[in-house]
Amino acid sequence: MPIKDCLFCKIIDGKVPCNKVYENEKIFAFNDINPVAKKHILIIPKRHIENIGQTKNLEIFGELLISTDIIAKKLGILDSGYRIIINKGKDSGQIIDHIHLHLIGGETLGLLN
């Protein structure tokens, strides 16, 4: 269920534009607006779920992930790599409440320390 003041399912039911990268019957992904790379994704359930804490919506989580190796043939980063990155809470830097994973590549990328 949407939640009226939420950015993402905004974006979704295509009040907020974007520049789509996937979508199927449970997942929408996009082209972040800031890219940390040459290609930074987000990637996010259509229905409305805060965080990767609520651990009651298992079955999305598992479509989120699978789906990574979906968007990344599509924009031929499959073979060479990707990161995701998933961020709870405002101290990670979630700034929006609704869970998205962070697909990024196309590039040789940093190590986390």
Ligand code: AMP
The other form holds:
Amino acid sequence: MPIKDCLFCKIIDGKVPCNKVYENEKIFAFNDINPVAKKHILIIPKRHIENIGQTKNLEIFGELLISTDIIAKKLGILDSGYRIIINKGKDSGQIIDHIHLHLIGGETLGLLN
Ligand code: AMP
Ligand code: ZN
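Please supply the corresponding structure for the form predicted in complex with adenosine monophosphate (the preceding block corresponds to the form predicted on its own).
Then the entire complex follows, led off by the chain already shown.
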């Protein structure tokens, strides 16, 4: 069920434009508007889930994680590698309350903080 005021639900519905990278029945992926690396993709479930604590639905996490290699291959960074980040809550800097994986790569990445 899309949430009316959720930016990412609006992107999935096509009400807000994005640069789509990949889509299947369960998930949707698009370029981050403010990339922190040469490649920076956001991967989201089509069903609105606020954050990593908000679902016991393991299938959706499986779908999200299985998609990363598929998307990396499309981006041409499957061999060079990539990093996945999930933010939750204030200290992490989560600003959009629709769970999303950040997939970053395309260059040598800095250390984890
Ligand atoms: P987070 O801090 O984990 O909640 O990440 C939210 C991400 O969404 C940030 O990296 C933003 O740059 C990105 N973002 C915000 N608005 C848009 C948009 N309209 N299209 C694409 N990415 C967006
Ligand atoms: Zn949403």
